[in-house]
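Coming up is one lone chain in structure tokens, specifically the form predicted on its own.
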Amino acid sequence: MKKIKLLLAVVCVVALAACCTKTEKTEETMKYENETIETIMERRSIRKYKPETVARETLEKIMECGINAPNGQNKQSWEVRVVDNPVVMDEIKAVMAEAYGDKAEMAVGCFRGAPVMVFIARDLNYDFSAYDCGLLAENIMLSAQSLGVGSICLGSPVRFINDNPACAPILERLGFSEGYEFCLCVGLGYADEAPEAKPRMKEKVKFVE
């Protein structure tokens, strides 16, 4: 009888320890109690990246998530060009540097050092294509975050490239279809910084009673 009681006591101690360990692990890794919410809340705009690129297999998964974003009438009114080859990226930067002369550093720096750049164009024949491209970009950034890849959404490359005719060779190299306009960039890479979250103005959200 004593042996049975001792055995039961040991089992209870082991079970209690297991429960405590499980609870601690959950609190540590799932502080938002939901993986999707955790991904959203922990994503930051990264402006400093490690030099290594992102594996093509990982990028393909991210792009698949991107094109599965919601979009008007399933028109999929976007085109995407992914540049993960540093040689090609250097060629793009060289064209921009020559086009902007004394502003070359500013123009080239607009990519924030991301080793992978996603160029997105919108279909000019569809009024809501800009919204579709925004949703696409958000899916790209959130799926990247879930895979440990940092990201940044960029508008300045669009201005530098679209506003200067000398940058036309870049658009030709990207090869967007006729009727599509370059409208957005997403930089991807492994983060070399851990910025804190910026405060959000919750008062901008109101429930209409």
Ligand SMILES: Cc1cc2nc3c(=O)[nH]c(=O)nc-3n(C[C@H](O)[C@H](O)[C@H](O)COP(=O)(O)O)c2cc1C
The other form holds:
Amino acid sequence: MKKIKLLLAVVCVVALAACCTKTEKTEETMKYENETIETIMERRSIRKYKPETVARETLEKIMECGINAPNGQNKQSWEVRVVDNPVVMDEIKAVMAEAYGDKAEMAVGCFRGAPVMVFIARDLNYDFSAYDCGLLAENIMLSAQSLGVGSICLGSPVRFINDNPACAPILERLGFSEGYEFCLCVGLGYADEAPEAKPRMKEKVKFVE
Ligand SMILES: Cc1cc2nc3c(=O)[nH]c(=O)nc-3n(C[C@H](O)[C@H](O)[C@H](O)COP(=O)(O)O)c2cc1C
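Same protein, different condition: the form predicted on its own was shown, now please give the form predicted together with the ligand.
To see the whole picture, the full complex is given below, headed by that same chain.
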């Protein structure tokens, strides 16, 4: 009898815990229709990161989501280089600092302090490759968001690196294939800020009646 009572008590506790968790989740997601919409609406560009890096396992999951983005004719017209080693990131920054001299701080600052940097290159032989790369980047950022990892899409490193011949060693180090052009970066890491959403121009969207 004692054992049955104990068993019943355990069942009750487990059921109560499950019930509470569900209630919590419902309350959390009440602002949005579902978790996908929540992930999209809650993502913000992060420009202040905690120093800790993102585990390789998490990054692999995020990259898997990246390459599952829609892409023209399934050409997968991107190449991706993930730099999660701080020594390599420091090497890249050192080349940029040297290349930009008195503008070094501004050049290196283009990475916004993200501990992990994803460098993306597009296939120059495919006219839609920039779109493919943009969609890949968005999948990376949204999956990161869903896993609690902050992100930022970055165009400025492309200009700093591609426009200055002294930055060529960075491109060599990244080792993109012949015929690919470095075109976008995504920074990843744990957010140390929670920026508000920037206003959106709803009038840009019109339904054609
Ligand atoms: C193609 C592209 C390039 C961007 N380049 C930079 C950049 O170089 N530096 C930066 O701080 N933010 C950059 N951003 C982030 C935008 O500033 C940001 O997405 C925009 O202000 C909207 O804010 P939100 O992402 O928080 O919604 C870039 C975004 C995109 C899509």
